[in-house]
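The chain below stands alone and is given as structure tokens, in the form predicted on its own.
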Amino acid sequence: MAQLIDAIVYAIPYLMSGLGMTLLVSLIVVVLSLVAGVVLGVGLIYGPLSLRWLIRLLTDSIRGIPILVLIFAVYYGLPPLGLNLSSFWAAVLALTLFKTAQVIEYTRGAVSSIPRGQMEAAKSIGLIFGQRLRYVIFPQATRRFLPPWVNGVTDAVKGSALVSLLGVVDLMQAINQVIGRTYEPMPLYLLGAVMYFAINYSLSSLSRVLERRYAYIKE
């Protein structure tokens, strides 16, 4: 027992450093995918036909590729094209592409659920397109967008563990490195699982709060 405790105490600084990297990757992916996904989601609904086809092809293609394959495709496929990214940014780019495809669908579903008459009514009082989105469509669509998006953030956190395959020292990679020194895999994997659980449980709880909060808003 004392040996296990010593292994955990020894591992905590390394795991906390890895956890910081996991949170950094997750934060970057979530922010970039949110911005890109909302913009492209709006384009999928209101854009010209050629743009809608292009966005649809992009989302269907990315969502049809396993995320692990996408990570390796970005990491090994971009250098021959003259774009050399570090392991960190290659992993972030791949995860962002995958997450953006999901956010596009969240946006499409949320915005499409708003009756078209809302847009026409806003247009009739002289609001330009950007104002119609900002003041009429987005406030109503947000309550439908937030719960699935927050759930999707948990997927981003769990998916960030795959960056360890490119040598990025995130929480998962830190666990493996410490195991290589202490030869105590079980307590370290359990400790890592507790850390992941704490993050994702908090996010899942937030999602449930949002669902309850917006479930009683009348149309």
The other form holds:
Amino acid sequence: MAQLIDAIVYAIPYLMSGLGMTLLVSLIVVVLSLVAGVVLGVGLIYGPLSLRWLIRLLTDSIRGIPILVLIFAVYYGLPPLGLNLSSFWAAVLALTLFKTAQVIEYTRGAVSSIPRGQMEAAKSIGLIFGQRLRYVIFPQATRRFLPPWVNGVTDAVKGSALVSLLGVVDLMQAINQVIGRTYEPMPLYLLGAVMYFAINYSLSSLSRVLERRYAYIKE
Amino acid sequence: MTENSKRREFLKLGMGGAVLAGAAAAVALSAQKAVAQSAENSLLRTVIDRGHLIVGTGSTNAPWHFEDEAGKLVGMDITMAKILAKGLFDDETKVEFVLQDPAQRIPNIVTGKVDITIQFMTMSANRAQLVAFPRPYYVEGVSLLSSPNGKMKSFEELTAGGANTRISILQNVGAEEAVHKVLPEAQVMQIDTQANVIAALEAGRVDGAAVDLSTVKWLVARNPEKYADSGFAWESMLYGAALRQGDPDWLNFVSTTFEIAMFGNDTALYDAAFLEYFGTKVPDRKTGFPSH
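Can you switch from the form predicted on its own and show the form predicted together with the partner chain instead?
Once more the chain from above appears, this time first in line as the rest of the complex follows.
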């Protein structure tokens, strides 16, 4: 037991920059996919038919591709088209594409679950489209959007471990680096599990706070 | 001869000389151009012009490529990269390492992401259809790691154990046969990762762990109280760097530089790394007949 704790304490400093990388990748992916996903999600519901088809095609094809294939497709597929991204940005782009497709669906689900009458009522009092979304639809849709989205964020954190396949040293790869030197896997896997859990548990706690914050509208 | 005709003769000579000189210059120029053309397509020229070498390797496998306690990338593969940089720029630090998964070793060469892959790569005829291998820099083998506190420590003791001997090995096609080749009766336990193959030995679940010879040497040199070398290796395989096909200048340069680092006049880097990572000195080189 003392040996196990020693091995864990020994490893912690080596994992810090990896942990930072995992948080950075997750943050970029979550923020970019949130913005792109909500915009395209609204486009999917209210846009003209051609745009709706385009977005539908995008989400369905991306959601149908395993994320691993998507990562390698971006990494090896873009350079021949003249876009030579570094390992880091190739991995971030692939993860963002994947997450965006999911956020589009969360948005579509949340917004289209709001009764039509709300939109019609907002029109009848003379609100323009932007105002209808901002003051009427989004406040109600947000609390339906939050639970699946936070779930998706924890998935993004765990999924970020895939960046190590392109040689980006995230938390998982930092763990493998220490194991590669010490040949003692168990303490490191244990430590890794605790660190991922700590991140994701904080996120789900935060989500409960957010859900309470947006629960003020009574139906 | 009049003064005038003398002058004419002289001018003729001068003109002839000029023509000759011009022709010579033209020949020299086109020769230079030809050299530049043949080298222009070669990575050798690209790398020299760029001023640093881009090497694909890993960071999770001691003693080949791993981060030391200071977080610096070290290992035998890393040393081979430094040897190349020294040969190219007379400066072993002019290397950029691109960390890659073992599965990326060949794709990253083919797509030009790296100039060369140096990542404990076994040379095989299959792989040689896709990439070019310079001369090998290590002969790897399978060896048996044992525990100094266990009841079977040497290869003789493991053999004498017969059907009671338990051996762990990395899950692989032919793993069972590889062990049975030298210990025909032993019980074979196939395990998922190299680190866990060794963990099984430490936990006392097996009497010996069948791992790479270099791993045995590395672990025993670092932890003699925890691990012992049973003193037997079999199934040799060649470890080599890999680079793109169709580039004889680059291939030849790497081979020559490795050759010099292992057998020639500049062996300091190779020798020091060999001693550090495998715990033994490089055997003495013999002068005279080139036997390597």
